[in-house]
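In structure tokens, one chain follows: the form predicted alone.
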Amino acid sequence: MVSVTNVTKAFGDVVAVSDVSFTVGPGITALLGPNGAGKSTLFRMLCGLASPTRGEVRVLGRNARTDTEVRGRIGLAPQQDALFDRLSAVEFVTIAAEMHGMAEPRAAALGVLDIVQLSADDPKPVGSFSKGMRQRVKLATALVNDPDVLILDEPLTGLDPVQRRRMIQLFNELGAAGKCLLVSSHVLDEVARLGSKVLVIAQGRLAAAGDYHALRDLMDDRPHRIRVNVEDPRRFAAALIERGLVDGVSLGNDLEIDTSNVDAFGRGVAPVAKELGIRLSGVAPIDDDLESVFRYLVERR
């Protein structure tokens, strides 16, 4: 549904996005990267708000920069606050529906305000809204045209925990219904709750794309770290080292081991415990998470 091919975007001598290529289908894909990595610039090109210096951007097979019809099938919630502060929420979202040419703009606005749990009867201007309420107005505006592709730039910022859970549930429902959602976020545990498909941007380049669990498995040059709950950690660690099952150990409250061969360790850990007569109560990876993958990929660039 989204295709980016060898895209570069430069502002004079500053290269914001450099030779990035990827494709995205239905469902949720998270765009990760530190501040200044080029995420918002990439989103602007996807929405047709900016042209690439080189390369090609396609949304639903077309160029959103030149094709107004396909722009009407994209919903955008930008990171920046740019609301008409003197209007109420229903007035603001109704204007967005009118600009999309909706047959019944006010009805469309009422429907999406209900989805994001904002009252259409609230007469207060959006300029008096809290950060979380303003964020939900932007989400309602992005949804009002029932888009096929949703570009959401830090959409969870400012929401309280209950609102975040509700929005994550909504995003998952939209993805399950066949919509394509590209969501940027800097809160990694929230991204993990959105799903495991990620694009990692670092210094304007695509550092990785795919399922972050699979990405971790491909990091052959970095040992896996595993926590082992065991009765006699010192004797057990010595036995693991002697049998060549680990690259290194750390003894604290629990035994933590580094291994480059997870399969061999997995096959050998229980037999070693049985041989030594040591009670083994738990084995769990402690770096098979999104934060570890993200940190590794960014630091590697």
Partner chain sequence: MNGSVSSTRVIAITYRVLIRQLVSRGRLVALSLIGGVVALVGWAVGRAAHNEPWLTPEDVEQIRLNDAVTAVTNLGFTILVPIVALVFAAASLGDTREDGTLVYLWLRPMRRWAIVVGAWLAAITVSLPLTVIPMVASAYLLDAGTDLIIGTAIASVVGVIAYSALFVLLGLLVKNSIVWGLGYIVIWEGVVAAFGSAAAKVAMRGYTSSIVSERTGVEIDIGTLAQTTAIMVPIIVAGFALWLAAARLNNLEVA
Contents of the next structure:
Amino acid sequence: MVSVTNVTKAFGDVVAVSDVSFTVGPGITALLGPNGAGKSTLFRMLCGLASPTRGEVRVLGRNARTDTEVRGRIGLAPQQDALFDRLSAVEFVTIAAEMHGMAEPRAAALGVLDIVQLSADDPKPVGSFSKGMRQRVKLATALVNDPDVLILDEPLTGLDPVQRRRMIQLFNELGAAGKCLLVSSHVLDEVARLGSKVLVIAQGRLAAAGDYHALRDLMDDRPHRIRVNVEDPRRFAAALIERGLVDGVSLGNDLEIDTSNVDAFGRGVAPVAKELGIRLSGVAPIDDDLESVFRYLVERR
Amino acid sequence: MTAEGNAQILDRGYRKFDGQRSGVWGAVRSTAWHSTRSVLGLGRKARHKIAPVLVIVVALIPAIVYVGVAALVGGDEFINDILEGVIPDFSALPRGSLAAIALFTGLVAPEALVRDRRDGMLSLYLSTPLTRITYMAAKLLSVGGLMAMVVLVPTLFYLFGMTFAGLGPEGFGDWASVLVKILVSGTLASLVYALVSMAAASVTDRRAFASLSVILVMLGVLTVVQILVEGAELSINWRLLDPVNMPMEMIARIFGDAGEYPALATERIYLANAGWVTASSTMLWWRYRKAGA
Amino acid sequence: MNGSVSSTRVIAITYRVLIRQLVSRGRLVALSLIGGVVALVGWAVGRAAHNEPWLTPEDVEQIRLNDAVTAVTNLGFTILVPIVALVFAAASLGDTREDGTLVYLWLRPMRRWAIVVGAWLAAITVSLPLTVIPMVASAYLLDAGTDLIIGTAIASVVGVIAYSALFVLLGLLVKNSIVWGLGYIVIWEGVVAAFGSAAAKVAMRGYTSSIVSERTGVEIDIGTLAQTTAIMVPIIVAGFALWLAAARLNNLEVA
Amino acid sequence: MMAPVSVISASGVSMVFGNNRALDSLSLEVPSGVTGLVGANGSGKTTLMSIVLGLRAPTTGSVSVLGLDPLRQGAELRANVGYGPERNVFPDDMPASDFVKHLAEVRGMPRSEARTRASDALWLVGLGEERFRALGTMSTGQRQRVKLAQAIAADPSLVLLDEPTDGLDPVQRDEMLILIRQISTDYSIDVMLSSHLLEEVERICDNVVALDAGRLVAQGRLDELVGDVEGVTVELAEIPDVPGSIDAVAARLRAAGLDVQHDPGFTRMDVLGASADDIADAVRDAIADSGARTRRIEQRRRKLEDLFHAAKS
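Having seen the form predicted alone, the form predicted together with its partner chain:
Shown next: the complete complex, the earlier chain at its head.
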């Protein structure tokens, strides 16, 4: 539904996006990367707000920069917090619906405000809203035209944990309903919850792309060191070696094992402990949380 | 001798400070200097320097022209006599730069005040030993000093130039008296321009609107007063409301000259300037009483 | 909801949004105050007695008219009209571009020229009452005949229409549009136009002054154009400025 | 001079704006070290900081900072306090070195001293090579460092940092937190930093002050507040030939009478119960029986988040 082909964007001498290509279909795709990696620039080009220096961007097969109609099928929640400050939330969203030429703009606005849990009766202008409330106004606005392609730039910043959870659930529902969602974030926990597809962008280049779990498994193929807390480390270590689940062990304060097959180790560790009747109180891969994956991808260049 | 005995860590850069802190005056001085640099575009890109430098040069033109003419053709007693009849008095010279002065007020005060409000420097300043009062004092020092560059400096240049050309005040006593008058009157007029333009600039947080506001207060009131006195034939006292001409009149009266509007009593002119100072200070206090918190 | 939205609706929606954004109490109060001053000055000039014994009634009539025309053109057409138009027109799209809200107008199935026209109409709607009312009041209080009132009204409307279009374009062209506009008003309109009737043809003030001059028969050195020319040229300029603004909006890189 | 026992102490501080109670009778004793001021946006963190700086007078109550009264001895106090505001907008075209030097001067450094200290501070925050660059050309991460540099340049006794990690990505956030910790430890500068992210406060702070809607939820030493072990966090992976195994683990643990926090479809769960040993055994057995793959089992410390949940319910 979205295709990006050999796209480069330069501002003077600064290259913000460098020769990036990917296609995105229905469902959620998370665009992950450090600040300044080019996520927002990429989104702006997708929406036609900026034109690529080289390469081609297509949304639903068309160019949003020149094609008036396709703009009606995109929903964008931009990164900046600016809104038409003097309007109330319901006015702001209703006007967005009107701009999309919807038949019942107010009803549509009430619907999406309900989804993001903003009161339609609140007469306060959005200019007085907190960051979290503005964020939800932006989301409602992006959703109001029931777009086929949703582009959400850092949509979860400023939301409290409960709201985040709700939004993630909403995104999952929209993705399941066949919409194409592109969501950028640099908070990895959020991305993990968003699920499957991930594009990692670093320094303007596409550093990794694919299924999130597959990417993690790719990480699993590296040799790993895992710290294991057990009651009887010596006996447990012996059992692990005996079953070929580990390549090496070191017994310091804790038991640390090395393995090149995380999968086998992960399958075996609990059953072995149970079988031996050894209490297992901790399994902690060293350097294998989400953040290390991210670091690995971002910092290797 | 042990290995450690040879090794010393001498300096890790950042360290404690044991000296005397410079206190509020240091803060005011640094802020005033910093504000002045920022208005003049020092330490910034060249394009920020163009406008202020241009205006200052334009303000200097009358003084340069007169001094130049005097230096070129002067010397001869006969010609000097003619020249003395043509060149302006020390009290009247600044009037030649009036357009530049008015333009400069629209440039300086908005830059000095509004930038701080917009880019968060004001709240940062208030987290330091500066208070709203001392902050404003620093800004007045800066804006007043900058205004002096177009109000006072040309006259000083004129004094030294004319002295050099043999057309200056005669005798050291006279000369020193003129110098003191130039300094006193120029400083006072600069402060009035500074306060009025700062007050006008303080009404908004947007620089462009601040310039608009200053220009309207300066040139708008000038135009209105002009039409009222000449078109509507109202009393000459309406001139007292004119914030561009009143400081100029004050300079003339300090020199004991008649000025542009001899019909106006001297004490009224001083009062008019005092009135502008009071009104402007009140406005500034009111606009900044909560700002930046 | 497929396809693009009809242009009349786009104009109407843009107009509504931008009117709400433009109308702030601070701006209205400040600009009404200036308008009030203009009307007051008109009143003060209008009640000047001119009872010097050597003047005939015809002389007095002529002096009144001359003074009145000077007041209207100096205060109204050099300060009030262009500045009010600048404040609202430059802000209409210029502010949305600077604060990042332009995206909410841009990324919609709406034609760009209609957005520009909506913005222009919004700016005019706010500017007209703030200029025409004080200008007409001033002309009325100047008490120099109906020709002056009619001329002032026409010239104010033409001025607002043309300045607004120019400043909508300016707002899309440069970042600090108010400062540039102010520079244009003070330096170009104020100084260049004062060089005489030829130079005045490249400044809007030449046209507004001509309208008043033509109506009242008072000669103004920068206002020498025929009535039709003085009305038509600004309107054509406005149309051209709007067309450029639409083209500019199309090619803009939106933040 | 004797060092005051508390860096900041407040008693009965309330702040009322119109009919909005931004702070509600707050009483605090903040000891030396790094203190995290946590709470959601709008919970009163920035208001509290401005009261500590003496920029606002509390509606009721009194505050003492470094043994001084912020209202009456404000200028004296602020000469010894560094402040990094939340706002991220600074003079765009000013070089970082000029900016830091200027603020060092304003905070009382003599002119010659200010230049070297500005340079030292910028090196310390890792911007030595970049110190002549204009602030406007810097990234969010670099600007946050500049804010830190200007806050420490005048050798303060106390530094207040409002959301110093806002807008940073994980790598930048870590670096910033480590830097703050290091500055506090190496130069014995007391730090109070505000954050809406509980994790980062847990990571580097000695003390915590937690606010919720202007009310004090908790204060004290971090290890005392979050020390209790009452469960584990488990992260699993599904093996293709045993679908639904993660949900099955959760179900088994629930059946064993444990409190399981798990959203269906997610790979992570929190398991809470009375005894750590019982939990460990139950988790081991549940995983072994349902055939999921173990990625991680970690002792779950009581989180700051729980403090908020407890306070709200």
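Numbering follows the first chain given and starts at 1. Quick caveat: nothing in here was measured; it's all calculated off a predicted structure. Rigid core: the largest C-alpha set superposing within 1.5 Å between the two forms.
J.: Note yes or no: does the Cα of E69 move by 2 Å or more between these two forms after the core is superposed?
T.: It does not, since the E69 C-alpha is displaced less than 2 Å between these two forms after the core fit.
J.: Is the shift of E56 between these two forms large enough to count as movement, that is, does its C-alpha move by 2 Å or more after the core is superposed?
T.: E56 C-alpha, core-superposed: shift of less than 2 Å.
J.: After core superposition, I'd like to know whether A16 moves between these two forms (criterion: C-alpha shift of 2 angstroms or more).
T.: It does not reach a 2 Å shift.
J.: For G252, what C-alpha shift in Å results between these two forms following superposition on the rigid core?
T.: So the C-alpha of G252 has moved 5.3 Å between these two forms.
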